[in-house]
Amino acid sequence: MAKKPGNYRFSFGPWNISMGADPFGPVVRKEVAFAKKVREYKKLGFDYVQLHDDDVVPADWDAAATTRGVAKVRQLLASEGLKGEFIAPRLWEDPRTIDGAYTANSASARRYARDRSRRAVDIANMLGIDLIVLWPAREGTYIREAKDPIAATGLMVDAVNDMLEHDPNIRIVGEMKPNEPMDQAYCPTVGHFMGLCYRTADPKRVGVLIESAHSILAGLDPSDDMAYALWHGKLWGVHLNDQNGLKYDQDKTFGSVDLRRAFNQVWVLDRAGYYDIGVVGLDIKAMRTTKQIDETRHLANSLRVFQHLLKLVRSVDASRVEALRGARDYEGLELYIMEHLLGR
């Protein structure tokens, strides 16, 4: 008897309810307090909260203040029936990391990045979270000669090892992106970081988080990236969104650009039983012209699209797909998928 498919858990980060500023214009919506954002989660159908370290407590608080602040956030989450999904050290906004964090040419900048990363692990422990997300935003260069790329790879491994040694239970995932804010990033794709995983001190505790738009920006299909990581047993997080071409990172509503591409992501995740592996995260921005009253609709819409695509995925006639594959009738297979997406 086939196993009954499981239920998914969903998350988003408080930064997904934003004021709409962009590099070319100011804010267009009022700021929403963190606690008020948290109170929207259950209403929208989400159970987990994605967190940067400084979403929880300011980066410059001392140990005692940090402990008190984390306790308040933990109480807030519990009061709403929520859990934290991960902690990500926000290393890219500090003046000391203008030239990178783990791969900075400055030894003092690298020390700061490692110290802050260990503190993020401590915050995660206090919140009962076992997952750390590393987005190596400034681990790269604007010009290739600015850093030693061979040494930079080793420095990234050293930074991961430092966190693994700091805590024996924490898991670490890399969220790779080929560019922006740097012109060119080190470890720009999932495959690059996967290779790095196996050179760390404890490979079984190092994996990847795949964001749809980041794969698209690298010219890759997100579902193939997901399948690759799933085969390795290292896909422990996803950020679903969409992307209109090889531009800046747009973080559009899931499925809003390419519905078939979104369908294939859900198909790969569901066939692998991802519901038993990790949380389905969203990382999406509201359109800049969105009114204040509609500031969470992009989240509700993305969740609705995922659930609709999940129904389509689970109603695919698997035997028909296999027969078409066996006959090498790919025109027939394509028509079947397109008609299935059209509800015919």
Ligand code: GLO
The other form holds:
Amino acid sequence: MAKKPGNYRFSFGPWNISMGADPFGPVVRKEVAFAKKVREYKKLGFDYVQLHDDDVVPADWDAAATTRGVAKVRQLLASEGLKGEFIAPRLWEDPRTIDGAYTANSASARRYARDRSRRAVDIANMLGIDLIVLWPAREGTYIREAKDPIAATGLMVDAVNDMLEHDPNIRIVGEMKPNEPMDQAYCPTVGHFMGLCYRTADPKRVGVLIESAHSILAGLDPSDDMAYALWHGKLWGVHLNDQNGLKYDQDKTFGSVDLRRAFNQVWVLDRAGYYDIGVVGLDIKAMRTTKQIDETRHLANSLRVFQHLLKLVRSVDASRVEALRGARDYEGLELYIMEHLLGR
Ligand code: GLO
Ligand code: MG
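Having seen the form predicted on its own, please provide the structure of the form predicted together with this ligand.
And the full complex, kicking off with our chain again.
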């Protein structure tokens, strides 16, 4: 008998409740304190918190202050019945990593990035989290001649190995994005990072987190990227959102641009039993025009769209799909899917 499909767990990051600044204008909403954000999670239907290392404690705190600070956050999360999903070392805001972190030309910048990453692993441990997310924001170039791309590939593997060696249980996922802030990122796609996973010191602890918008920016379909990683047994995180064409990373509400593309992401996750594998993460920005009082609506709306799509996914007539596939009747299959989405 087929296994009953399970329930999903959901997460977002505190940066998803934002003040709305963009490169052309200042903030438009007031800052919300971390503790206040944490109190929103359960109300909105979320059980997991995505965290950067410096969402937990400032990056320049010494070991003793870090331990005390992390303990406080641990308590705060526990008091709300929340769990941390991952820690991501935020390597892109420090002046030392202006020209890259793991792949910087400067040896001292690379050292700083490695030290900070090991500290992120320690923070994860103290919070009972076993997942590190690497979004290699500044690994790449504005002009190709600036760095050695062959060496850069090896430096990425070295940095991952460094964390694997630092902790025997930690798992690491790469969250790949082809551009922004860099013109061209090193390791721009899921497939690129997957190749690196197998060259690390412990491939079974290295996988990927797939963000819908990042796949779209690479000209790829997010559900196919997810399928590829699922086949490898390496999809341990997702950042669902949406993206209107090839431009800056928009982080729009899930399904808001292309419902069918969103439907296919939910379908592929559900077929693979992702509910038993990982948390469904959102990485979504409110529109700049959003009022303070509505600052979490984009998160609630995305979760609601996911749940609607899940219902549609679970009510697909599988035998009909099989029959249409068998008859190579893709016109019929397309109409069936479109009418299913339209509730007809
Ligand atoms: C930016 C990324 C970013 C990461 C976050 C966690 O494009 O999507 O938001 O997901 O920093 O690593
Ligand atoms: Mg993301």
